[in-house]
Each structure stands twice: as structure tokens, then as C-alpha cells.
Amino acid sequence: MKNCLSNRVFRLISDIVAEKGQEAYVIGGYVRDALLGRPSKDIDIVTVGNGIELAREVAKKLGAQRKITVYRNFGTAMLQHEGYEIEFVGARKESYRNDSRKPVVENGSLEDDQKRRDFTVNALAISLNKESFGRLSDPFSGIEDLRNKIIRTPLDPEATFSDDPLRMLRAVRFATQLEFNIEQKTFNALANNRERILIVSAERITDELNKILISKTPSKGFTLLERSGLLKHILPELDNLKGVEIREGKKHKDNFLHTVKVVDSVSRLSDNLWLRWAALLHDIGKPATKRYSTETGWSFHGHDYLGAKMVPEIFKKLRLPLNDKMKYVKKMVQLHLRPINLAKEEITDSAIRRLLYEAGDDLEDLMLLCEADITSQNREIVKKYLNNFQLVREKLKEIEEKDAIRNFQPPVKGEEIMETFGIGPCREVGKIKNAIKEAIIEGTIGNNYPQAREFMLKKGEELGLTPKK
């Protein structure tokens, strides 16, 4: 432990127990990530005695009080000091009832608190008593499952996720943050208990499905969810991806793991979890637009004007941010077929424009997406689309510079045509605004104000609307 948080407040904790007659130990992730040289900034300090006591304490020592929280219902403390949160908690026992994940909690001893920890490498445990400073609780075989990357839980597995059933989702995120595997018999259990995470509200699925999301390779994780059965409870519009149809000799790829692949890609070239949210829903709209024709074999058409619209009622029940968030997901689904249309055929300057325009400043986001979405295995294929989406690449960049289309808005306004022609709000001022931006968008005009305004007018008398004298 030296490279971590100043022994000095290991030590200082180790003064305060003494003097008051408790024990306590760093406990679970902390050094967990200790031992395998990972990064950590939240310390669990688990004492037999009062945690939230004990935390008053230290933080008054370290002169930290005002950076102090207490959770009294849960009889934790947590104490932020050089960059560290530091909670603090009494040793406990559990036990829970079948219909919640909620246990009844009593004060116990340093292994009833380490039997209670859901996987064994988070049961790890390290004195800061004084006569035992620095000795390694190990009850479970954690360092041997560190060592042979497995993730597993100390007690029977049914028993564990039947109890609380967040810890088979939490099983999942650590094997794919950790790159570990779940042990057979814990994975077993998952499977045999997953109607249960029923019962475990959606904001801490979402929580875990996002650190799913943002680990190295986020693929393992969702497979291990839809192999153990989770994933047709928790995110089904995914699961129901899977699987791959054949009539007449013509079959078409299977969608999910096609989607994982391209979370994986993109999750390569970007950090950005919205964005790898939308590489996970990219397809969610294939199952009910799929078709067969014998003419030209299966087909998904409008798949992504449909996922689009699935999107916010996805986001809805998740409890995922119904904002800019949501917003921008919705757009990517819809429009990540675009850039893929104009690699296959003659790229005209109005579909440039019309993908500048809709595309906004999310343009380099999307033409990551659809980059990644080319998962062929022949790799002649694969050449050929990143070659063409170069141009297109190229093309964008011409138009940019020529046009200015991106996030642009039509040069004469509203208040301006409702001026010219008397009239009030109505919608006819809609449609000449509409027109004068199709126009530009198409080339008809240029995206100057002299012409705007002269194509508001011819447009206006098409309407049957005369200028004020």
C-alpha cells in the first residue's frame, strides 16, 4: 500500500482506533485496484464500531470538517480530502427479505462484514491496527481469483444475486472493466436468477450499464448479458438483435453482434458514452422492418428512421437524461445510414449540404459512427466504403468552406416575411421559411440575403401573398 493515499492517513486512522478502542481495515475496491496497480480515488474504511464517529474524527484531525458528509440512515460518513473520498461505514451483517434488495442491516464483526461483500476479490481486506498494520485479510481466495482473473462471489452465488440482484449486473461490469471471467458456478447463477433483476430500480441498472458502456471493451459485457439472460430484461430492444435468419440459401448477419462490434469500434476512437450509446441503438429498428424479397434478399428498410423514434421511450425507462443528451442519440440512430447512402452512389452537393445542415456540429461524431458500422469481414469491402467515406469526408469539407450550411439558419427571418407581407403568425410563414432553406440546401439560391429575400417574394406570390406598399 505505499504508493497509495498518504500512509499518513492510514496511520492517523490507526492512532484515532487505538485510542478509542476500535478496529478498522481498507476494504473492497480500493485494494482490490491496489494489488492489481490500477488508479483509485474512493477508500473504503469498514470499523467495529461507530463509522460515522470515527469519521468526525479523522476529518477533524485532518481539519476536513467542512468537507464531511453523513448518510445517517445508512450509517455511513464520506470525507473528501487531496482528491480522495474517503467513506467510512460500521462493520455489519445482512440479511434480506425475497421481495427486496433492501437488507436488514445489524452491527457485526470484521468477517460478517467481509461474508456480506459480493464478489471475493472486493472482500479483501487490509489492518490498520496497530498491532496488525498492513496485514492482508483474505478469507475467500481473492488474491488467488486476482490472480487467475476471476470474478466470483464468497458465499453461495444463488443465494448472493437472489438477495440483492444489482450484484449480477455488478458481476458483469467488473468482469469487462477488469477484463476478468466469471467463474462457471457464479455465472450459472446469474442465469438461473435473472428474472429477479425485476426488482432493482432502472437508475442503478442505467448506472452500470453506463460503466459497462465506457470500459475498454464494452462487447464483453453485453455479451455476458445476453448469454446469461439478463439482457431481454433489461435492455430487450437489444436482445431481440440477435440470431440470424436463412431462407432460400440467402441469410442475413446477426445484428447483435454486429452492434456490439461497432461499440467496440467506436469505443476505440471515442470516450464520449452518448455516443456509444448510440453505436448500441444504432439498429434497434431491424427487427420490425425486416423483410425478405427473392428478387433481392432481406432487407431492413427505415430501420433508422423507426430506432430513431424508439430512442426517447428506450431513454424514458432506463431513467437515462430526457435532454440535448437524448436528443442527440435520436440523431445519430436516424442518421446513420446517411454518410453510408452517399459512399455508395455520386455524391451531389445538395445531399452535402442537406447532411451538413442536419448534422450540425455532431458531423465528425457521425461520420465515426457510420465508419465503424462497416464490420464486413472482407476486408476488400471494408476498404472500399473507407475509401469512398474519405470523399465524402473531402466533399463536406469543400461545401463547408463554399456554402457555410453547417448549423446555419435562413437568412431572412420570420418577423421579416410576416413585415413584408402583413400577415400574422400563420402557415404560410412556415412554408415560405421551409422553402427558402430547401432552397439553399438544394442550391437553388445561394445562402445570401439579396437572394433569400428576392425567393421570399417569388414565393410569397405563389402563395397568393402581396407586399405591404
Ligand code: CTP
Contents of the next structure:
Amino acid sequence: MKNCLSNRVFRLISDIVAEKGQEAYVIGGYVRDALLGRPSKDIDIVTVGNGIELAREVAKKLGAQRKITVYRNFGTAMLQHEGYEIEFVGARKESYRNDSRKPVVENGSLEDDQKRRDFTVNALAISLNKESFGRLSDPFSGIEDLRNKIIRTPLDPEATFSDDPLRMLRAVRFATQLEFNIEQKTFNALANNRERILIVSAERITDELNKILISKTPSKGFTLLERSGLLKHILPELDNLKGVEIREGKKHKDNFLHTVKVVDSVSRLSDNLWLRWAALLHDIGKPATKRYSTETGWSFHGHDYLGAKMVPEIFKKLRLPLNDKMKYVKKMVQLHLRPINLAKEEITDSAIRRLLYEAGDDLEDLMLLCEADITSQNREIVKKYLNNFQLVREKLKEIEEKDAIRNFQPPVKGEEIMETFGIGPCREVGKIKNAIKEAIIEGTIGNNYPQAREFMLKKGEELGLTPKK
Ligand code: CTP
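Got the form predicted on its own; any chance of the form predicted together with this ligand too?
Complete assembly follows, chain above in first position.
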């Protein structure tokens, strides 16, 4: 911490506030992270006085060209310096009246400001004042909570979460990110106030979900969300996966527990947020496709297709990007059974070619997802699948080297079909193009021009077309 505080900017702020007879402190996440040894680029400065004015003076002393961004509505100003974002705010006191949820905000002392913060570990402040430079202010035993890895609110958690329901998700996110536990009373308040999450915007919810997903062990966060009842309100499709049903002594696995295990496994292998989303959503089609038969037991036929169809709606609801990221997740969900099915059967070249064609550049990610999907407790089964998987991988490599299918474009293009038969754009062109692609994947013809051209002429004839002279 000493190193951070010897930073020129902190000294500069210290000099300025000394001159003005004002107080200033570093507060919040930066202090927490510095004490935990986590690098952080966001610095919050709280001053007992005007934050925007202080930001202006600091900017002036740092150099004439330096600009600050003022957020008048929040009474804050932000300054960028050497890759850091430094935010200045005046210390505030918040009080709630019985008849309104909106707080009355007034200027306050450091302690007033610490009281209105979400968690004890986020309420730590370090003095930038001359006489106490570097001294820690910790009125709610945040240091002890950091040491014991506890998330706890400084004041009554029921009021804290009811007033600002986003803080419920922040509690779960910090517990996951920092590998902390949520104190029991704080956790009970999460459960009691869960419905209040409905007033928080989808964007802010999704920000927190993404932070949980990019943590080391995302299952921790999703389990907390499920246990507190928050998940039902923010991602009901995932919540629906929980539970085990038994009929005639046969049971299926708990698909929620299975899913979060798959997310953890994928997270050990890849940092890709979207692959983690794919893992989270890979089985969402299961509840609607669940069937039981006395002969074959439980089945979830078509859950891959149904799940893929559900992805765009979920992305839309959560304000996740509706671009190629969504398409990627949809594709992963749709194809997630393919490699494992291949591993179960005799592996034919055409099945391999089809997978190469459909997965394209995302094949490696699909294989990771598929391997992570094997969560069976039975070591023999796991071993068998992993061995077969190895065979699938080898076969994929062999066929790819031979046929170059991965991102292939059929060797005869639409223009050539139209030109050959003297036709304009019409359904026949699409039919012939698709037939050529299918013939190559099936292995009826090779992936080369002469064979594709010959096949095109034959197919055209079948459709009643004659080549132009
Ligand atoms: N804060 C709060 N309630 C919120 C959001 C923020 O009390 N709903 C306070 C906390 O003291 C927090 C500080 O504002 O430490 C800064 O907020 P933010 O930058 O969102 O979070 P950090 O704690 O810095 O953590 P991260 O950057 O990982 O979000």
C-alpha cells in the first residue's frame, strides 16, 4: 500500500487539500484491491468538500492539456492519468424517509460516506491528509472481513439491499471474484429482498453476470444466485434446470448442478467469456424436452435444437450483444452433442466432414465444451468417452488435411450455375448449390472443381434444366 500511496498523484492531492484546508481520502475498491494485492486501475477519491472542484485543481497541476469529465448528476468528476481513472466525489450523507425509497442526499463527513457504502470491505478509506497521510480508516471492521474473507454490509443488510437491489448481485459477484463467503445475515437479506432485483436494469444485471462468469470458479456465483432465489428472477431458464425426478426407481441428473460443473470445467480450459456463456446455456432446452419411458428411462431428445432456439431470446432479454457472439453461443448449444455422439458410434468420414463444415473455426471450442460436458462420476464411462474423443480428434485432423472442409466454399458458385443454365436467381440455383455441398460432405464426390461441375450438370438435368449452348 505504501508504494501506491507514494504515487505522485496522491501526494499532489494531499498538497492541494492541505492548502484548501479540506480533507481527502482514497476509498472503496482501490483500497480493498491494494490490500488484497489485486491490481486495479480505478481510484476513487472522496473529499469532505466539492469533488468536482478538487478534480479541476488536480488536473490543472498535472498539466494544462489534461481534461476532466464531469458527471453533474452524480456530483463527480473523472480524470485519466497514466492509465488510471481517478474519480473525485464529495463525501455524502444519505438518509431515507419512511414515505420514499429515494434517499435525501446531503454533504457529510468521511464516516457518513463510509456508512452509505455497500460492503465493509468496500468502505475502507486511506487518508491523504498531511497529518495522517496513509492512515487507514476502518469503522466497520472491513480489515477483519478481508482477512476472514467475508462479504457483509456496514449497516442493516435488509435496508441496504432494499434501497439498492443491485448490491445483492454485487455481493454474489464479490464472493465469487474474491473467493469470499457471504455472512449469514447478509445472505438472508439477499433471499428476503430477491424480488427487488426486478427493478434493476438488464444491462447492470448482465454486467454482474459477466463478472461472475469470468471469475475462476463461476459455479460459486451461480450456486449462490440459485440458493438465494435471485436466479429465478434473472435467468429462469437456468433455474428451471434444477431438481431430480425419480420414476420407477430411475432418476436423471440434476441439470443445474451438472451445468455449473461444465461451466467450471470450461473455465479451467479457456478464458473465452462466450464459451462460458455457451456452457451455461448448453442444456437450457432440457426441461421442455424431458420425457420418461418405462423401456428407455429419461430422455431429453432435441434439447440441443430447442436450446439453440432459446438463445436469441435470452440474449435479447439480458441485453447481451445480438451479433456474432450470439450466433457463436447458439451454434455451440446446437452442436454440443455432436462430437459426443460421434464418439459413441462408428465414426464415418461423412459425419466428420459435416461437423467440420458446421463448426468451422469454432471446432476447437466445441470440442472443449463437449469434453467438459462429461461430468459422470463413473470413471470407466469418463475414460471410455475421453478415449473415443481422442479418436474423433484424430479423425477430424485426418479428414481436414485430406478434404479441407473447415471453411469450405463449394467449388462451383451460384454465378456459374446461372450462367451455365441461362437462368437468373431462383430456387433451382440454391437447390443445386446445396446438393453439391451435400455430395461433398457425404463423400459422393471429391472437394474439387471437375467433379463438382459434372455433378452440377447432372443435378441441373434432374431439375429439368439444360445447359446453354
Ligand atoms: N458502491 C456502493 N454501492 C454500489 C456501487 C458502488 O456502495 N451499488 C461503492 C463501493 O464502496 C465501491 C465503490 O462505490 O467500492 C466503487 O464502486 P465500483 O467501481 O462499482 O466497484 P469497485 O468496488 O471499485 O469494484 P469493481 O471495480 O470490481 O466493480
